[in-house]
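The chain below stands alone, shown as structure tokens; this is the form predicted alone.
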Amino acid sequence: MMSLRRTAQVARHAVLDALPTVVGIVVLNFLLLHLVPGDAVDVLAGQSGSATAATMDAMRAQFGLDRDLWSQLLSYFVHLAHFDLGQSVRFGMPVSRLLLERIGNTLILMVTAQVLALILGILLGWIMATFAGRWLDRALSVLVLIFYSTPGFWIGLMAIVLFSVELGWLPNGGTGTLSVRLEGLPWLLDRARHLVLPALALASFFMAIYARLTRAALVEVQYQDFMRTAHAKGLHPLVVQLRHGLRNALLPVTTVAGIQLGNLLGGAVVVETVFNWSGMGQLALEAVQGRDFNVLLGVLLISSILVIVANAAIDLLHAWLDPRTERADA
């Protein structure tokens, strides 16, 4: 088992790193949004259609939107150091309170695609390395690489023609059902219903490489050493590619599931949109049409937060399924 030292080692890693990695993606992001013409006030007063110069001023005044780039970065790092995101121009609340509202759903949408997908494309993967080279193998391969090459939204589209508006199985949008009010048990599975079908579309893309990522690992840990060992000592096969071969194999998929959150995140705003799924996607969506940056750089700089976390979540997963990971940093 992984030792306190190393656990206190790897967070301590993460924060020194994360530091950095955060500022730069603010000012980064903060400096690429901000040359894209237009402000959150251009916006409305378009939508209103009776806005004069005078209140088109008074209210960049109000929110500071007059002020020269660099002293509204040096504002909003300000605010940063006080847990401040800003306040929105468009929804006129503060932007904590909005991705308090939509992150549950996204972090619901996120965990679930991506359990979906390291299960589904585990065994997957397991099934064709077992059966390597044989017809089941091949049928499998044809079946991932389709998942791998077809968007995720047009699996989600074609999903609510299958299983909402032609077998009315499952609900085409939404996460839950505003016509009646639900509590305890109907309220959770009336949830889960609503949430089947985004996260089966978010996760068919990232199953697809990790049954192919399983695959390869497996198939060639098949001819290493411990492997030819383990089965010298008489224990059953499935105990020997479960406790031994899949152990090993899972190091580079846990890598690269790590690396995937960023592309899992770009891909809730695509599947949060097709599926009308509130969540910090489609109001990153909302803030890029109505030029609300505050908005934006709160749902980015959020995001990156939450791949740094699970970024380091996987080290710790790296040190337990590989006890040399330790022994290395010792």
The other form holds:
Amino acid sequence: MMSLRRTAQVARHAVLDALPTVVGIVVLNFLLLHLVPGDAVDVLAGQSGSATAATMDAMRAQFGLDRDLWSQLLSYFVHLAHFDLGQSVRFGMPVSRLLLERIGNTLILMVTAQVLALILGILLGWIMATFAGRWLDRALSVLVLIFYSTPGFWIGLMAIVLFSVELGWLPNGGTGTLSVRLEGLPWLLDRARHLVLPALALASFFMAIYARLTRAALVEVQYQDFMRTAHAKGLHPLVVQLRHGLRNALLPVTTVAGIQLGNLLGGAVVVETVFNWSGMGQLALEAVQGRDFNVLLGVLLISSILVIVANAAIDLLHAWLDPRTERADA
Amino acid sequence: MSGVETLGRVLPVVALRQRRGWLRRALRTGPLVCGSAILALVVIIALMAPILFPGNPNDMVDVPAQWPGESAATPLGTDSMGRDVAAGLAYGARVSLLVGISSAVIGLLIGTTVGAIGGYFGGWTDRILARLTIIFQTIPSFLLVIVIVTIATPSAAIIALAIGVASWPTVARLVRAQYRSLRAQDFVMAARSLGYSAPRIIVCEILPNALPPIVVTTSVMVANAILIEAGLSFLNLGDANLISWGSMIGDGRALLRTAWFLTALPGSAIALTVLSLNLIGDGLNEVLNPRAGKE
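Form predicted alone already given; the form predicted together with the partner chain follows:
And the full complex, kicking off with our chain again.
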């Protein structure tokens, strides 16, 4: 086990490492916001259809849109420090509250998909590595490559056709049944039933990535000296596989799982649309339709920060898995 | 006499060995050949689309929502607006390949430049560029593409640019690692002592040696770009003037219950094309980097 001091050290490094990235992302967000032709007031005026130049100027002053770029960036930072992401023009409420409402659903979907992808991917990769070069390995490799090449949202749509339209086993969308009020275990089961298809659709691509990685890492590790030593010590082959082989193969898999988090979020945007899953992705699309850039960039910012936090957690996990790791990417 | 005898005894073994060698080579180059064949087919269909299907693929040509085989004029059926699905697939191939290839080129240009400069010079330059790479790698690329496409008007060129801007970090990391290990090698020292300028060493001396992994990555980047474009046009954020596989899936979604082939066909086209590119990537990896896939 890792000592408390080392944990604290790794955690401090992770935070210090993440800070400039956060600042860079905030600045990029701000710049993107200013590339937008026209502003929120133009949209509002367009919607109401009866705005005069004077009322539009007054609204710009109210939103602080009439000041110069630097002071706007400064106030953007000050506001962010207070978790203030601005006001949504379309929804008429603070962006932070909108995000808080939706982030839970996206997290449930992402975490479930990531866990499913990791379990299935590592399992498949392990089977492929055990039978490396034989027909089972080749057959599974082709299957995995097909999943690696197929858009997850399309797998979701086809799964709806099969499991929901034809077989009627699972619901075709939504986060839960709306018509009846459920509590306790039935509620949980209902939520789980709604989660199965979207989570699997989102997981498919990432499962393929992890399976390919696990296979490659396990095949590579098979020839290492410590594996031969472990075998020579007379350890049970399964113990050698699990404690020595898989543990080492897990390092690249967890690293890539962290790198892929951003893509997982991107995939969630499309999968949420397919399954009417009311999360941040759907919110982003509603924002696109309403040209509500405060909301859109709020989603971008929060997702990026989510990725940073998760990667810091993975650094900690690495320090635990591999004592040689002083800090990631040193 | 004895020589002939020996030859007679040895020959079958040699033949067997040769046959095995052929089998091994086939298994090694199989993915490459297979992938190239599929991709060539897609490219031919894309190029021939205006000849095979003259006229606008967005025109109504038949009764709407006909299943494949129902009408001789439209062998793959028609969509909810009476458009020929076969024509849509052929024209969609053009969009997918065009966006895929051009965004990969953009991503490769940015990524190679950033990675090469950072990896070669090291120090502060490298630190700043590495930070920039991390920033772009952290931002979910699909969301970034959505934001860029929404800010500008969605056209095929803007979409390709956005995907390129969002996907360069992978290349940059790869190229940076290559340059870091190559810059300490003798041939770079020799070039430097001959007084070659830094740009000349970066482009003419190191780049050819760093190419193999970049080539492998290219096919994967085209594949990913096609997937991103498909997702984007599925969400109705693509080029509204062009018919693409993603937009066909999006349009077919409304008829998912009654005419699921409208969703199934373009999706299969995407999967097949991306699969061919991934096969090529795997095959190139085997050929250019033989130790990576050893068994």
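Numbering follows the first chain given and starts at 1. Definition used throughout: the rigid core is the maximal C-alpha set that superposes within 1.5 Å between two forms. Being a predicted model, the structure only gives us computed values, none of them experimental.
Comparing the forms between the two forms, the C-alpha position of residue 29 differs by 2 angstroms or more, with the core used for superposition.
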